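Quick heads-up: it's one chain on its own, the form predicted on its own, in structure tokens.
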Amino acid sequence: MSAVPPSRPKVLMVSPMPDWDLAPMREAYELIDLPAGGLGGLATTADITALVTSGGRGAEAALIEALPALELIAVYGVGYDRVDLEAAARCNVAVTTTPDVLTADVADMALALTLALARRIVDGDAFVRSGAWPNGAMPLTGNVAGCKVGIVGLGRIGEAIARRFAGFDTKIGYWNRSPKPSSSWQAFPTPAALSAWADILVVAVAGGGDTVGLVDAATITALGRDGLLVNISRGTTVDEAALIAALESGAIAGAGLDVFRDEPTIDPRFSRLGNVVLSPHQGSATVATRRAMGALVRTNLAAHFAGKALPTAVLSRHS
């Protein structure tokens, strides 16, 4: 009599992943896609032991509590502000993310948005394509070299952003929730104080309840009429209504945005503004980084099911 093959752990896929990740995952696990209508579309949820989601989608309390055998939430991303950590802890569910592997690309995006905004790269492209160039030169633009750059949030990504801007002979200042005594860059007591000093304000603080609206109307307008704001963190960290009002009135010169409060459905007023550069949350969206992120998700899954320590846990299970 042939041996019965061991059953594979069941993993609920809440968010899509590339085929290069799904193929090896299917060999090790039984992958179950979350139906469009929710868990009610599944025959059973009793034996789902792991869940894979994105930082943007997360996992709410109702989802966590509806999976009685759930042991692990593996986040395909560095942010976990949309994972209900209280519910996960209450249900004894571990949570992992994919830090570090995306730091460089997100920092690059902050610099790219700043350069595109200051040097009006998008406008220049349209100017050439339109055939207007033979009729006269495009208006002069701003610059980045020598400017004062303020960074809100000096974590892994914030520090990487600062190092990149330092290469442009800029002056670097920052605000951070926790002191950074080892940093040689100038610290400021509040985001508003940092903004009043800066020519360019880059928001790199982590998302979550305690940073919602952290960059408020006063902080935005403190930049002044020549100031630029760049956000590569979360759409919730900036008071979006105040930002739009400042852009419409000319209270600040412009904004480069990779994240939005209600993405992918953004406030339509952004599309009517000529002083913004808009990006569809592409900070980590390179082939190399997404491969590394997927590999780290798989490493965390494998470690969990092998009973080993999780490489990048933000919440561990209690025994």
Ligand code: NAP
Second form
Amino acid sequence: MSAVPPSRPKVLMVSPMPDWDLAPMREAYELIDLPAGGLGGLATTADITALVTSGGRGAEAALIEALPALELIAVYGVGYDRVDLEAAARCNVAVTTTPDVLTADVADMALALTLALARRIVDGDAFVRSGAWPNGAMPLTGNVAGCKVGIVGLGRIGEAIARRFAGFDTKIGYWNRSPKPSSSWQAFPTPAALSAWADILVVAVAGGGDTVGLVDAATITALGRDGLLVNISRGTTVDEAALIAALESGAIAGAGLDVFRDEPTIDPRFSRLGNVVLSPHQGSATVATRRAMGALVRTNLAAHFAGKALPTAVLSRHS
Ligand code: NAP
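Show the form predicted in complex with the ligand, please, because up to now only the form predicted on its own has appeared in this conversation.
Expanding to the full complex; the earlier chain stays at the top.
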């Protein structure tokens, strides 16, 4: 008589993951895709013990509360601003993210956007392709070396951005919510004070309710007419209406943006601006980093189901 195979834990897939993650996950878990119409499309939700979601999708209170056996939310990303942490705590659900493994690529994206913006790389590409070059040189551009770079949010990614900019012979300043006594960069008391000092303002602070519009109209315009703003954090951290107004009026010189308030839908005015470089939230979107992020999601799931400590928890369960 053959043994009855042990049942695999049920894991709700709220956001898609690459096949290289799904294949090993299917060996250990029963993966259930969240139906387009919501949980009502499932025969039962009573025995779903974990869910996997992206930073952009998160997990709202209604979803958490509708899963009575839920124990773990594993975020495929480092931002957890769209996970309702209060609901998770109330329902005794742990939350994990994928920090560190994406830091370098997101920091690289901040540098790439800055250089593309200052040196007008996208315009130069279009200029060459258009055949305009034989008729005369492209206009001169701004530069990065020697500039003052202000970083809003000196967390893991902010620190990595600072280290990279230091290699470009820039001066580094920062604003951070909590003191950073170990940092040798110049600290500023407010984002606006940092912006008034900086030539280039790079936003790397966490998203969430507390940081909505942290980079407000006054902070944006404090950059001045030659100033550049780069945002790789979340679209919510910069007052987007004020940013568009500043870009349209020439109150600042340009912006490099990887994140948008209502992404993937963007304000159509961005597409009409000539002084922006726009990126579709690609900060961590490299093969190597997505593989490492997926591996960390799987490590957290495995630890949870083995009853071990979660390697990268932002919220743990109480016993
Ligand atoms: P981290 O190490 O946790 O750093 C978070 C930073 O945000 C710290 O400077 C922290 O200040 C600050 N912060 C957190 N909550 C705050 C609040 N309520 N008010 C003011 N400041 C607050 O995270 P990280 O790994 O550097 O990631 C930073 C952010 O980058 C993520 O949250 C995410 O939104 C974004 N991100 C974007 C991409 C992309 O593809 N574009 C990819 C990954 C991450 P303290 O030092 O005081 O805690």
